[in-house]
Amino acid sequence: MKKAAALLLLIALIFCFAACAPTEKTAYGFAMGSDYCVTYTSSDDLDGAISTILSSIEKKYSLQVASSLAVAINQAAAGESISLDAENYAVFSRVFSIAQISNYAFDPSILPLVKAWGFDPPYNMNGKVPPVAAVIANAMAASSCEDFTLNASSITKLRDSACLDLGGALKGYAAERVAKLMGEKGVDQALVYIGGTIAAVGKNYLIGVTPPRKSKESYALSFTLAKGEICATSGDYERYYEYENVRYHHIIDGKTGAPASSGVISATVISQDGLLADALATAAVVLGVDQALALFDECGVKGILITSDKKVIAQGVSVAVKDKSYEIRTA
């Protein structure tokens, strides 16, 4: 009798360790516009954890939600004032932040000028005709960050038709924060892929970037993503429109008020801050190369360019070119 107790006890402990031992699960999901997804090693589920992140910060940040932060600031009349928390406060200050030190060439007040090229949500691109000069003159006079004023407790608009739209680092916040949790969990690895925006957790990653052209090859070229490092690519090539044989992009250049035309047609910035990685990575595409260079160095992250003329540009990684019409150019 007592064998057979240890004996079922033996069977037991043996299941109850298979059902606690790691194993590598996947979550997918849409957040944000876009598709997410993150391979994670676990014994614990934590797809609703996941998920319940990425909701959270959807409804506080995304334009696209009515009941939203950002929505009920954009909706706030000159003068009046919108209660943060102390993450809000954290995530506005940062992007107010990134935007003074890249000269505004990332500009989350840029909306305005956004919707009269008709790149907001439904994206209908303005039936894929520019908008008029008076249209741009208007939209660029109504964006700047100079329109608000932000205090550890609250914004306030200065400006009724001024708008923040903090998408352009909305993404690397998330893949950022997804990671922490991954962190918190206890997870030896995993990879978070929101809306393009990687994160590497535990170990490294070789990742691909995108062809910002027509290519044969499923990726451009390839480098290793560090484990605890986000890495965020931006082009001229995610949203677009032709029009008499001109290509007019989403990432605007606030200066101008035009899609950005610096000759940058892919940037990717990888940092350990995911939010940063993504602001900056729109930022390069508005500067240029000499510029996102000086910036990159600035700002401590690496980056990798790709220039209308088909050159590779890496800064602080190494990259391997499998579409052989691009060049690897020495920065």
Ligand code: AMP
Contents of the next structure:
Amino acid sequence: MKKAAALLLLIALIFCFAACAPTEKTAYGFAMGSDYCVTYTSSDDLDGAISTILSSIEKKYSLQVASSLAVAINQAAAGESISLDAENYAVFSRVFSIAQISNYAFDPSILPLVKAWGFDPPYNMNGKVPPVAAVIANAMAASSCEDFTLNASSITKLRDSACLDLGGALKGYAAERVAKLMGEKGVDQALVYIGGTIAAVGKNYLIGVTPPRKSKESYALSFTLAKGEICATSGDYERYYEYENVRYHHIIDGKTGAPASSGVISATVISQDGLLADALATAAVVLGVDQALALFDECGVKGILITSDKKVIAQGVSVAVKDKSYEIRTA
Ligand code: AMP
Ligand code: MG
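Next up, the form predicted together with the ligand. The previous block was the form predicted alone.
Below, the chain from earlier opens the complete complex, with every other chain and molecule after it.
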């Protein structure tokens, strides 16, 4: 009898151990206008927690959510204070300080230009026509970072027309928040992918960089993303349209009012700070090789640039070129 009870206990323990053992799981979904995929090893199902965090970020900062804080700021009149909590304040402070350090190559107030060129939501590129010079000039004059006063509890615009678009940094922020969630939930290993922005949790991962002008199935080069790091890639191939045989893409140079034409067509930035990596990747496409490398240095990040003439310039990270039509140039 005693033997039978001991056997039953043993079987129950084995079942319990099997049920509690960490297994690899994958959460898929759509957020920030992109697909996300988080592969994590845990005994808990964290899919719901991941989706909750991503939708909470969208509800605050997305231009596609009519009730978001970002939309409220954009619709506010000059002088009207919009209340912020500590998390909102931290995000806006980081965004404005990166704008400043990048000399506004990363410009979160660029929305009127983004709209003038047709790159605002819902991101349908069919039948788009580039704007005429007067429309560009109006859009350039409509909004700047100096039009916002920020303090710990509120943000206020100085002009009605000033508005914000955090789209250039949001996926990096989202990746950083999901990576943090993994840590809080005791996940040992995870790979967080949010629309091309990737966080490595607990382990190094080999990452492939898409060739800017080819299919997403192949890789131009690869590098190792160390545990704790986040990488973000921006490129002129991610969203664009063609009009009369000219290509117009979605990363706008606020100084010229037109899509960036710096010669950098793909920029990958690696940092432990996801929002910074994402914002600097956008800035690098605007700045071009020399200024981008100087900015990476100043901000203490690593980076990989690909130019329109297929040169690869890596700073602080080793890359392996997979597609031999690309040539490494030392920084
Ligand atoms: P990303 O894919 O991170 O480079 O972000 C590109 C998005 O950021 C665009 O679709 C615009 O919404 C916005 N954007 C475009 N140009 C800039 C810029 N110079 N600075 C900040 N955001 C920008
Ligand atoms: Mg970006």
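Quick caveat, the model's predicted, so the values are computed rather than measured. Numbering follows the first chain given and starts at 1. Rigid core (definition): largest C-alpha set, two forms, superposition within 1.5 Å.
Once the cores line up, the CA of Y237 ends up less than 2 angstroms apart between the two forms. Relative to the superposed rigid core, the position of the CA of V246 differs between the two forms by 2 Å or more.
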